[in-house]
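Single chain ahead, by itself, as structure tokens, in the form predicted alone.
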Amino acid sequence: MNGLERWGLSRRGTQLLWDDHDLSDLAARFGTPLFVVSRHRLEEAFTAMEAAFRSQGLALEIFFSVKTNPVPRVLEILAGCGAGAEVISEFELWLARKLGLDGDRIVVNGTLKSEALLRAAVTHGAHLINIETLAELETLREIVEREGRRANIGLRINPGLRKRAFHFTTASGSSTSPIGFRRGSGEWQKALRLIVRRPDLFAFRGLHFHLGSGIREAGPYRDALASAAGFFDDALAAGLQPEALDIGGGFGIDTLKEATAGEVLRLFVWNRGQEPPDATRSRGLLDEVADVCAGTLSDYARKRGIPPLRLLVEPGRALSGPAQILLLSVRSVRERARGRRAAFCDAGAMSLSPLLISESHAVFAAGRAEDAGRLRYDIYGSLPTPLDIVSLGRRLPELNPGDVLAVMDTGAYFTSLGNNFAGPRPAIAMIENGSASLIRKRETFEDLVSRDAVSGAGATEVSS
């Protein structure tokens, strides 16, 4: 399945749509540039991705990520299906709990967390709690003790996973990762010990990993799994009983691949865009990951005679990623040297989102014939900066000032690390229930400097 389809894509004549809405119309209803976030496309990602490791038959709980798209109406459809949240900061904890999750459905995440936030998340009684180091362990001790409350941790590991060159996909997993506890490390055994001595004020759950980010292959989990094999034979050994792992995400998807260091640099020294990756995978990841972490756990728990472990995943792209579009408008189109084009958008990565720049996205002219005759582009957005990329070499129909292209698997981290450099930030719609409606306004000028003081004649209060 290499063409539209892959997307959830069609075209009606010219017209390109998505989940039957003509994307053309969208950018002329709400302007551009706009997110577009599909409903179907989001609860089916859940859907499969429940049903992948329950299919294993693992006893599965769904964190998703709040960082990778903090829109409330996005976290709202995904808790409706049963997803809880993964949080690193106050507000995504405040955030969680303004759209009405318990603490039980909320995993507290961070490498280094706040007073606050470990304050927060004991009160609220958030299901898990992972710590990263034995400093952290110690204040949360303090804060329990105060609280009068037991707090529900687990421990976060290094898997001391090799370092691939020139790869950052299991940067965070990696042997020379600051992040996590080392096996056989005087502050991993005092953690333990402190645990132990100590169960009022803690209930051990279990262990926690991380890989990294836009992983294509089960191999990374294997080799973690097979890591904490060990931290859990230390556990068991100073006298705890764990019952859960938390695998984190990092899962990736088939449309969409993360740059390398060769390829940034070859984007930055030859002005060449990354190649797409390959579709020609014959089985899901999901469905590798899931069958490696059944096989793993369940041999684990026989051969140490304890009850099955519970499997926490904390995805963010492999849910959202897919079910987010975004559309641009082409205010210019010139000619280059050697026969290439360059055509100028309303926003790209320096005026919109850097991930623009390491990340390789399909592309699509949302008004022009996929047969049509297909050109070479270089595709930017609208700062003077040759930074300011879209999309380079990409082969499209013929496009004209006023043609609307769609950039697809927009929903991981666009909204969170998007910025205002060239101006307001773009408004974002979501079709559900067969229609079409903004879930978050385009911002205004007066937005931008609603918390500024200015002085002077003519100056109006600011309020705060």
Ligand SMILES: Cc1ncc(COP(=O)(O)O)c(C=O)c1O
Contents of the next structure:
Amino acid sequence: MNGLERWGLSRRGTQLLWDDHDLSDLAARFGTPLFVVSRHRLEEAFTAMEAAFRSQGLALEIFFSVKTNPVPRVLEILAGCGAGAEVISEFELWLARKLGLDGDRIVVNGTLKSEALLRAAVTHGAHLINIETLAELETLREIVEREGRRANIGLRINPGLRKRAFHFTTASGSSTSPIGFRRGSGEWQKALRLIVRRPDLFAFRGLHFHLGSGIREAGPYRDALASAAGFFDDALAAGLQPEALDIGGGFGIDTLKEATAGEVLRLFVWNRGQEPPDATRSRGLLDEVADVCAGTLSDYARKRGIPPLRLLVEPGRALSGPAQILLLSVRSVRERARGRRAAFCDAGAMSLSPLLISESHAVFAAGRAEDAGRLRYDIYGSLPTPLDIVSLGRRLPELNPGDVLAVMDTGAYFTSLGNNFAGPRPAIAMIENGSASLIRKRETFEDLVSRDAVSGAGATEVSS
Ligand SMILES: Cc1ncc(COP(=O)(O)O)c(C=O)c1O
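What does the same protein look like in the form predicted in complex with this ligand, given that the last one was the form predicted alone?
Every component of the complex follows; first up is the chain already shown.
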């Protein structure tokens, strides 16, 4: 697959189409900046993930990582496909419940879970509460004793991956990460003993790790599974019967690459952006990871004489990332030194998501024939700082004010990391059943001050 097709785009004359919709038309109808979600692409990503693991004989359970894209309609569609929810806060748990997910379809994570979150997880009978420290286990014990309900628990381990200097993708699972139990630590042994002693309070389900985000090869998963085997051995030796392994999320997507520390530095020092990855893989990442999981898990169960472990995943980016794009309008174009051109649009990294700085997103111009001239542009938002980047060094046809740009793969960590820097947040439209409609209205100025109080001479009332 080449060119536009890799992003699900096509051209008809000068129209740039995504999921059969003319992007200039969507921008004109709903205004920019605008996020557009494709229901079809969301469902397709879910089905592809399930198929990759099921083809290896693995009974996979998918819990969408809500923080990645906590937009109710997006969550609803994924839930309709069969996805549960991975939550890290009381808000996310509340949202999942509000959308109709039973506790059994919710996995609760979090480095510092509040008591209220733990209590809600217990009351709703969460499928899994992944405990990260002995102190958290003690707190949960008190809650469970009070509530008189058993809790389904997993233990988050630190698989101790070799720290790759200057790479961020596996940071959470690296040996220097402060997250997760460490094998051999007194805390790990004490946690196991506490769980063994209180089967009336804790239903031990298994282990959990999460390695990072934007991982583009199966190697780190292979290493983490090898490390998890040791933790499982400890649990078995302590008298626990693990039944599941939750390998978190982190799966990268083909059309997007996370920057290394060197690449971020280049961006700041020389204004040099990176191209999106262009190599098309012979085999999908998910197929490779599924292969590694199937082999390792069945080997492990056979050698230890235990039933095969259930496999849970908590994907975010791999499901919602490619299913959402961002439309921006060019407001001004300026010539810069050494033949560089800058195009300023209606929003950039400072309000939409800092990931526009640390990831390479493909950008296309709508309303132009494909063979229009190719010039290099540095694309910025509208804020008065060169950090308000959209993308640097992109090859595009000649741009003019009013042109619409499509920034691809913006479905992960955009709607959740966006902010109100100097103005309202964008609307979100969804393409479903052949037409497009808003699933989130653009914020208004009034929305931004609706919870504020003002006083003093000349102040107009903010809101009732
Ligand atoms: C525990 C956990 N699970 C799942 C995810 C989702 O990761 P991704 O979007 O890379 O799949 C995250 C993201 O930070 C996470 O922290």
